[in-house]
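First, one chain by itself in structure tokens, the form predicted alone.
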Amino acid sequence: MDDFVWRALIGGVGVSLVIGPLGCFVVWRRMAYFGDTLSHSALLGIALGALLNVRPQVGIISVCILLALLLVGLQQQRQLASDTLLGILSHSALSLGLVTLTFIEGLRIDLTSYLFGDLLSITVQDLYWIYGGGGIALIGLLKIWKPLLSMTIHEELAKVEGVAVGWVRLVFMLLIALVIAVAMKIVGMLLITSMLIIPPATARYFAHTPEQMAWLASIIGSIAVTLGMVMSLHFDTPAGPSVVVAAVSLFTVALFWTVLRAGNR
């Protein structure tokens, strides 16, 4: 196989290994809209990166982290519900990013690759970003796994048991921001939330413990990346959307298998 195929496969699997466990908590805590908000803000990060003449990943990480911090602060008020805040921040960041890009003269950016991913153009530097950022995210998640799981089961009880609920929630949001930033190359800002949700949702049909669901989600995500790449190379379809189609297909198979098994009992 060509080198670009190997790089795409290594990068996609690297993202899946991290996004699987994090995605489980996104599913358990019903935070899909939060993932959408951070991914939409990535366009503003790209624009700021272009303005400051730094790598897009640096701008994306910075904006995602700032947005996560802003959301944590805004959630302390009682006038607006969390989903309303997320909607405001999501569309504001996306619109600001688009407007900012129009004011940068001489800038040529392939927005399609950022919107839908560009898996087959992953470079060695991108792999460093993926595995470096992904490694940090995995270590961080391991550190907060038990308190975050306690919060997910019963937040008030976790608080009584001495869990620093606010800090754990903040760290978790920052980890999601980091992973979204490093995974942009795989499926793009418009589809990244699907990879946070679909593999864990598929794993849920087969797992019996939270830990099983986490590593199964990583495996399913890796399989989806591989199948999506094969589809893209064979049928000349966009790589990012092809990965998501593969993930949805795996979910559909798991769903029907579960229904059939339940019907045969």
Given for the second form:
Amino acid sequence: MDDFVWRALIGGVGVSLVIGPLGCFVVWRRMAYFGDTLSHSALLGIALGALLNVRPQVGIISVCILLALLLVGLQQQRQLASDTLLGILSHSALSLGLVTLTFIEGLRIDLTSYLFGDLLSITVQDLYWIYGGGGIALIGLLKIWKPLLSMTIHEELAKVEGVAVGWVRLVFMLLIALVIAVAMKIVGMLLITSMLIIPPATARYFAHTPEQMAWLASIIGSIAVTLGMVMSLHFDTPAGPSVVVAAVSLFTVALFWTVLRAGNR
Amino acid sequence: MPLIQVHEVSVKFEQHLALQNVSLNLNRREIVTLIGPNGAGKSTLVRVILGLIKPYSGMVVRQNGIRIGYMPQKLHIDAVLPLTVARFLALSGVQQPEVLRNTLAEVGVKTELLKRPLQQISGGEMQRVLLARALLRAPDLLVLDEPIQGVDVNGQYELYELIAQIRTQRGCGILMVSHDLHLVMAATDSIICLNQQICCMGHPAAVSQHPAYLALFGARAARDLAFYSHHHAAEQELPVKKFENIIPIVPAENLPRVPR
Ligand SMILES: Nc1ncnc2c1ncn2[C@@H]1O[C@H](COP(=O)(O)OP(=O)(O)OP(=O)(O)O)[C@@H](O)[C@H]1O
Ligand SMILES: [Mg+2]
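What does the same protein look like in the form predicted in complex with its partner chain, given that the last one was the form predicted alone?
Everything in the complex follows now, all chains and molecules, and the chain you saw is the first one.
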């Protein structure tokens, strides 16, 4: 196999390992739209990164974090519901990003690769980002795992039992921001949320504990990335959408398997 | 020193005053029951005491270093989270199987229940599991928001007995919210009748005769309460704390008539 295939495989699996457990919490806490919003701000991050002459990942992480903080602040007011706020932020960030990009002279970026991912062009440096950032995210998630699970079940009960609810929530949002920045290259900003959601949803059919669901989601995500990449190489389909198609196929199989098993009983 | 001192607490939600000038003390080995109609501010008072919301004015003083066990009014868990009863209980931080076994026995939960998904157990079982979670922390103060909801009639008796027993055996203070007016009397030392402000408080027998209580719950409820008190606790004369400026929220003549 060619080197670029290996890099794609290693990078894709690396991202899947982190995004699975984190995605479980996104599913449990009903934060899918939050993930969408953060990823839509990525273009703005890339544009700002170009303006300030820093790597795109740095721009993306910064903008994602700013947006997460902004959202926490905005949620203090009660007139608008969370999903309305997210809708406003999500689309304004996307549009602002696209508009800003056209103003940057001499910048030639391949928009499609950011929108839909560019798995097969992963560089060694990208791998450092994925494993560095992903490693930090995974360690962070392990550290807050128990309190976060506790407050996902009942926030007030967790607080009475001594969980620093505000901090844990903030750390969790920052971890999502980090992982989105890291995973951008794999499936692209428009499809990242699918990798946060589809593998955990698939894992749910087989899991009996939260932890089982988390590691199953990692494995299922890795399989989806591998299958998607094979498909992309064979049929010359775009990498990001191929990965998502593979993930959805696994989900469908799991769904039918569960339905059939229930029918047989 | 009391476990909790609530001092002239008021709570405001936007324009709406949920609690007004509420003061009370909670002691070790004491069971205090909050009663009041829906929306009276019972859960709000509980939240203030737990430190979950800050009062608009007034203050809550807690004895240093006390542990609180809390049983929330409702717990809804989405089916998307695979969670067994055992795992839910382990989240309290208590891991020793022996403590777990004893606590389960104490609240009357069979160990077979441990392996079941939390979403599938019955309402009554859920209440006991929640109580177990609160007890696992070996609390100095137990706060129970409507502990008998969804429990069958026999179960209600049992639960109140259990609560009384927890008090004698563990010696903790207990604050609970209740809607039922007669059963709860078997277990409580004093009653606080709440409707945005404290209408009256004191021993069940005394509260049942109080005009503010009658205005709030009507004659039928008073008979229930008096019936109980007559049988169980009316022997000792216990004083009811008098409040000078009681404003019944519902004028007595607007209350639904009790059929005779
Ligand atoms: N977070 C909140 N924001 C705005 N208003 C609130 C909030 N929590 C409670 N309220 C209001 O405060 C009042 C008291 O509510 P609370 O839940 O304390 O009543 P309760 O006595 O526990 O009622 P129930 O018997 O139905 O449980 C209600 O009118 C309620 O609408
Ligand atoms: Mg309530």
